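Okay, so here's just one chain, in structure tokens, the form predicted on its own.
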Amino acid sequence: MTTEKKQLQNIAFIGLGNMGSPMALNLQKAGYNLTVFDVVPEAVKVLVAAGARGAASIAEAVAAADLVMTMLPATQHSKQVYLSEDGVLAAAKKGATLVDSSTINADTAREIAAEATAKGFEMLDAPVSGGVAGAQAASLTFIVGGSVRTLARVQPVLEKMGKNVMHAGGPGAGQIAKICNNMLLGILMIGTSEALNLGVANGLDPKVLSSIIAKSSGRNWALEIYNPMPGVMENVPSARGYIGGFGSQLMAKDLGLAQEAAQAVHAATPLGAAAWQLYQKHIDAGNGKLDFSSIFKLVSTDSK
């Protein structure tokens, strides 16, 4: 066993949603001592039949942890579960370390880094790509923002969930260079699902259009991994009604944290606020909890 394991052992992991527990199941497997807590109860005993202890609150969950992990929705969780009366900062031992994986407010996260700073603790924010595939496998990436010595400890721990860990900067560099990733991402995603479905209202067969974009200049992750038109890859949500993956409500939150970006220091980022403004009208659609690839419905049914 490592000096840094020996040292970040007992890990808490709060938020056990379609991402953070598959990291914590991964967390299970490679011997740490865990202790796991979410709003869910029923989220808490799937970690509890694989080994991990089960928390009644934040408290307890954080108590005797070296490590605190979060993964949570969005911006406002993230803020209560650090900063509230009962939540991390207020509960966590000394000396503790915590690493935020959840998407959020980039202030956000600089704020509950300075609060966690001025009580005594070392924090990373480190969200991740790879989506829940990437969760399951273990290959996510983790893009880092806060102090280098600080990641150079947590490292061997974020390496038990992916394949990747890279620093992006300083507090909420993190965040920043994710939703970069994100916007582009669901840039992509639309502009993949509207060439599919332009060639196949043309009577194009869409593997076939599929095989030739991706030995041509317009390949992409979406085209090549994450195919959004049903019928052309297995094992993608595409192939399943969109069930699963990463929410279209996720992305569209993800868009909108690109555009504050983007608003607080003057950026041109018309590309981005267009696919927000579509994901949203997909949300308001109903399509909301189905996989951000199901864009491919609103493309096409806006086509006809």
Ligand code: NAD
Contents of the next structure:
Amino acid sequence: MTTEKKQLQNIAFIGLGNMGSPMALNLQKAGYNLTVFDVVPEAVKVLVAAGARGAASIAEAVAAADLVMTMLPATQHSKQVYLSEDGVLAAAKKGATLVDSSTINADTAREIAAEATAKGFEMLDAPVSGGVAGAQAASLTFIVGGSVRTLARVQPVLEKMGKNVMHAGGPGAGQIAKICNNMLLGILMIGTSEALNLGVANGLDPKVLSSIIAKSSGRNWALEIYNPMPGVMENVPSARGYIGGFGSQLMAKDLGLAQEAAQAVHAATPLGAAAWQLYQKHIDAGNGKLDFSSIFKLVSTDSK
Ligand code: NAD
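In place of the form predicted on its own, the structure of the form predicted together with the ligand is requested.
Below is the whole assembly, all chains and molecules, this chain first.
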């Protein structure tokens, strides 16, 4: 057991949903003293059955914690959990380290980090890439904003939940890097869908067209690893009716965050804005829970 692990032996984990539950289970398996809290009591019970201590409130969860990890749905939840009167900043013990792995608005992440620093806490924003499968397999990528020194202390803990820990810059930089990646991914998924649909509408075989693009300059991850057109690849969401994977609703959330970040600095993101609108249209048509590669359905339906 390393010195760092002893320093951060007592961990509070708040937010035990699709991602937080398997992440917390991995910390429990790694031998940390884990105290968990979620507003949904059933979510707490799963971790208690695995040996963690259940708490009935945020204050109880963080009281003895050296490290507080949070994995919450969206910006307003992080704000509430950290900044409310009975929240983490009011109740955590002096000198505790705080890590928010939720994907949230970058300005809010900076605001929470500034308040935390003013109260004497060290804080990182550390959103993740890798989805539920990555959380279960402890193979997530953590994209971290905050001080390098704080990250060095927390890194051994993050490595129990992920394979890659990348420092992006100061407070909020983890959120910005994550949404830059996901904005590009959304654009690439729509572009790949359009190209394949255009080729097929002109009589091409989608497998042949995919293999040609994969050896040409249009190659990209959506085409080669996660092809959105049914029948081209096995073991991807398009091969199973777009069930599972990364929901269109979550992609739309990240595209919306990218637009907020762009507006804050007046950065032009016309394709990001268009991608966000297309995903919203796709969700309005009832596809929010389907994997984000199901945007192919929108592209191919609009063609008819
Ligand atoms: P989720 O909705 O399944 O889980 C969030 C959990 O937080 C829920 O159990 C909820 O009850 C709990 N919660 C909400 N408010 C709370 C509060 N005030 N106090 C305590 N608990 C509270 O969401 P998820 O899929 O686990 O995603 C979590 C975060 O990770 C999101 O920001 C999401 O964008 C991001 N993310 C998700 C994925 C994915 O594939 N699901 C991938 C990468 C990043």
